[in-house]
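The data below hold one chain only, encoded as structure tokens and taken in the form predicted alone.
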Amino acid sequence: MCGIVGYLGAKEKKEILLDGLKELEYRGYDSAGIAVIEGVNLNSFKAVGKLENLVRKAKDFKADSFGVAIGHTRWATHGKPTELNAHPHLGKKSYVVHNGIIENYQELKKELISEGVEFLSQTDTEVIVHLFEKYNSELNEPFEAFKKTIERLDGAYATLLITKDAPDTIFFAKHGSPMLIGFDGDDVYFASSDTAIIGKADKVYYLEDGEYGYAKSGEVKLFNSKGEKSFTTKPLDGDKLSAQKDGYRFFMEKEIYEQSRVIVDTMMGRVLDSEVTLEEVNESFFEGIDSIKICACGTSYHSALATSYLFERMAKIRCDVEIASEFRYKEPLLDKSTLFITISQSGETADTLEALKMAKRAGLKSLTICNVDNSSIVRESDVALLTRAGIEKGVASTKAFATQTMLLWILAIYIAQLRGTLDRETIQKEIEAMRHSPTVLKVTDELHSKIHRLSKRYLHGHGFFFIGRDIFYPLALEGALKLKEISYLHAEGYPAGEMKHGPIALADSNLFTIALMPKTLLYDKIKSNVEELSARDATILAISPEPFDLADDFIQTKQAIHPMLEFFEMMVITQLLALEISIRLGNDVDMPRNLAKSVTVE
């Protein structure tokens, strides 16, 4: 999500920066852009869409002499894929590029806007900018200034700025967004991965969180909270395909690790000390309505039905979740007071695009959950609220789904909050479990190879059954959905209620069962339905923070304060539990067979 390159050098530098955001081209965006100061020269290009339009833009310039020049593919979060709204961000002689979000950039921007800086984007990014510029005039200092300016922001960001003042100087820094700096002799680069270097740095360092400095001249100074620091180089590896899956096997394996940090994103701005917020969307498109129809496919369908729960629990508002291809041929009967809400990770899924079109000439409210602006489905809805997921390059989806589901669950909650439903220690319960989720997200070595290890035990047998209550249903229909797609072995995911009314018939030895135990939610119900499976002698992986005896393998999750927060944990196991299975009987994870990832189609 977004990308990031920069160079301090002789070279011509559009060619660098141009060349290594088509590296980043992966990462996914939506409009780029260039900037390069030389000596008192300050030239800058943006262009929305694909790169070649920035590279159409810039085709007569030429920067050949030494000078610094920054880059950045974008992938919009505040404000919609327009050239004003583009990296980098200009102030009076300044440039700046960010990945992240600057979580306290409305009360940033009304400071100063206050004393007279007219902005030009729709942006959290332009702040950091002009807060440099308002501090440069006051301390004459660049890196005073920029240090200055960095204390002030709140969030995630990988940022660098370059200004007239200071023309022969990147300065840069990092906190909760990945970026690294590679040199070779001399010359100094900065990226937000390796892929966009490789080839021209042969040597890198991988920032950390809280640095922060300056590079002038071939030489980086480097700082923490603790000062100045050094720092050791590593050898810069030459595999572009490599660095793109950042040493992972596949890229699924990747988007399952990025999780943690990528649902951060999704909580920027959003999640605050004592409510929600959505800025996206007025709390007057709430008025008049009394209930909610929620339309998706697939992986979506199951984020749609996991927090439909949390709808009706927590908002007090009826919510009915269909399969986007039944929905549109069932003659449904659509009630303007009711608000109509489709969820897909391209924002291109053929059945739930044309079911709201059928919404919106019934004229109801329409709102979706997407992960690509500009997509059909963004621009056919009234109100889009994007994931902030980033590029999802494995066709089974695990970070959008789990996105999804937070964003779901942040609109449930800021509902609550409209409808007066939930009291005000609750809603901090909620947003206390909601920061806590990356913690949950988070993979650990130790959990990895127990799952590598005993995945080896599930390999045959006649299928599997994925089983939970409440959201944990839903949850393990993605579950079983997930091993269906990229290890082609039959699954199912049912309420636990449900095994004795019929598919408990199959239970023998060669049946496997995941059992989703959580221990905040109905515990002692889902134990008495997998005792009855235990005794038919099905085979049982139990995951709950509880030990379990009768189980045959046991995955300990970590006790929680909320149901939420063992979904997360769950989830990650069940997606790392099928990525193990498939990788056993040697099939292509990210690209399984029959399988495209937008479905366009019918």
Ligand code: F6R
Given for the second form:
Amino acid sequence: MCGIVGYLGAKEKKEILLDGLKELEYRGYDSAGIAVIEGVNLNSFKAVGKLENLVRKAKDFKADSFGVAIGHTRWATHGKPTELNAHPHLGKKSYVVHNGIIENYQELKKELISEGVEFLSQTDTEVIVHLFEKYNSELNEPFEAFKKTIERLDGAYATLLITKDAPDTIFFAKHGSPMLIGFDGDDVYFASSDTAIIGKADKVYYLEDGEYGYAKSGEVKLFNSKGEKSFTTKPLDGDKLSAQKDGYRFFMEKEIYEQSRVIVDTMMGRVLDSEVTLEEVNESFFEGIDSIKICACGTSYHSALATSYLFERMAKIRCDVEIASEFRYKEPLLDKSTLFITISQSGETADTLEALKMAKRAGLKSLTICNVDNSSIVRESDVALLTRAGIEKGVASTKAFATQTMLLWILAIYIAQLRGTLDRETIQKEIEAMRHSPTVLKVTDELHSKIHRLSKRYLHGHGFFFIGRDIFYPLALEGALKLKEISYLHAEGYPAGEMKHGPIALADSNLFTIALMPKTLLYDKIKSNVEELSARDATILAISPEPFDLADDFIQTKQAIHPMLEFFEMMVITQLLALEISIRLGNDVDMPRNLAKSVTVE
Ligand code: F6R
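We have the form predicted alone; now please give the form predicted in complex with fructose -6-phosphate.
Starting with the chain above, the whole complex follows.
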């Protein structure tokens, strides 16, 4: 997700834009840009990479007379993260910034090219500015031209446009991506999230889908499909930290809720109608590869372990997964026909980075799944696929895990396509399931309050066993890790079929078993494992679409068409359970004791 900031007034504009973009940077950080119009002067700056590169580039620029300004921080969806693809996009005398996706941009681009328009970027956004200029030269009325432009756009957008033909005006439109207008006296602000303008504006109006209009010297005109619309502002709370948490108690909680949104970002441009695609990598990269080795730590390791089942099952390619700190010292046998994949939220984990360097020294091709562009692991890898989760602030990883898992699933299907191991119908079903994932990741009030209520029964005992089979075994590991790292209670993840080989000796009523019982995968097998535990008086919390008589507590999930949908739904439940137990225990779940967000030491 990208970030947008806009400002109309006489204050120094560069600082307002850069300050705002800094707050939004966690949403996208592959490039950024600003554009300012003051009277007849047009200025714009763009830079690839973190915002600090733009700050450096624009350091001698000042804009403190009356004018309009727009800024943007991007992560790439259409077109690579280059300066030309960074926003704002320039026409002949107008600039545009945009969040979202213009679904019919190719058709519009073709039309404009046939009329002689030259495109500089590979983005969908650039069509907006050219369409606007075309209509403005026909109509000679910028607002009518803007209106006509947005009428032509299909898809999701929040967009701001400024033009030399109306140097005191910002045109805006929102449909499917967030945008708000802030007010401070005659000064007008725009942003994709209110954190960008806190401390600057004191009143705010959150635009609704289908609204558009213009701001001009303190006057804001708002329209929707019915015509001009009046609107009422709300006071804007000045507390940045609580605004950043969007009303949630902890960042971890917010990040759990964000998962259904960020997973869409992970899929964007990758999950198409009838195939998956990865523009970051050439098909030829996979030539000569006959196996995969994945190295990672902690939660990232769990996403690797879960999806290793998919690589073997779908792409019919051998896939081994190793904990990076173990891999480093085992004197591993490495073969050049193995693709070496690392997974890291931070991109800075020392063990994973060292494992990657070892693999590279052995001549293996490397690919990383990472959330932070330009991180050490991204720089070191031949190919990087970014998870696009946005900055994760809670130390306990949630949305990073969800997006890693989704991206690995996409990669498994991509490799299956290349190897021809799945028929069209199966690929179609995988795509259908991927597209349904945001729905199962949504946290409902009903689910959250049920877990909150249940959590008070799980604050004691001598330990938790999370059990599952197949891809639900790594999910059990992850559920246990989440719980132990923020509650400080002892929790283990186990393959359900292994319990009787030792751990079942611990079973009694003070042993809490969290049983992951999906219906789409090995239901009868896990059911008998749970029955064995119940017979030894273990306390069972069953999570399943099927009611289970022997459960002491039961959380019912939806009947699903695909195991991964059950996986994601159960993942959210285990995350919320860990969160609620830990909050009841009075812990700071965002900063658990002894842990750090980025483990840059061995
Ligand atoms: C747990 C957690 C850690 C990390 C691990 C690897 O919630 O976040 O287990 O997954 O430290 O970190 P990255 O993914 O940054 O390499």
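Numbering follows the first chain given and starts at 1. Predicted model only: the values in this text are computed from it and were never measured. Between two forms, the rigid core is the largest collection of C-alphas that superpose within 1.5 Å.
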Check your understanding: When you overlay the rigid core, is the Cα of residue 495 off by 2 Å or more between the two forms?
Key -> no
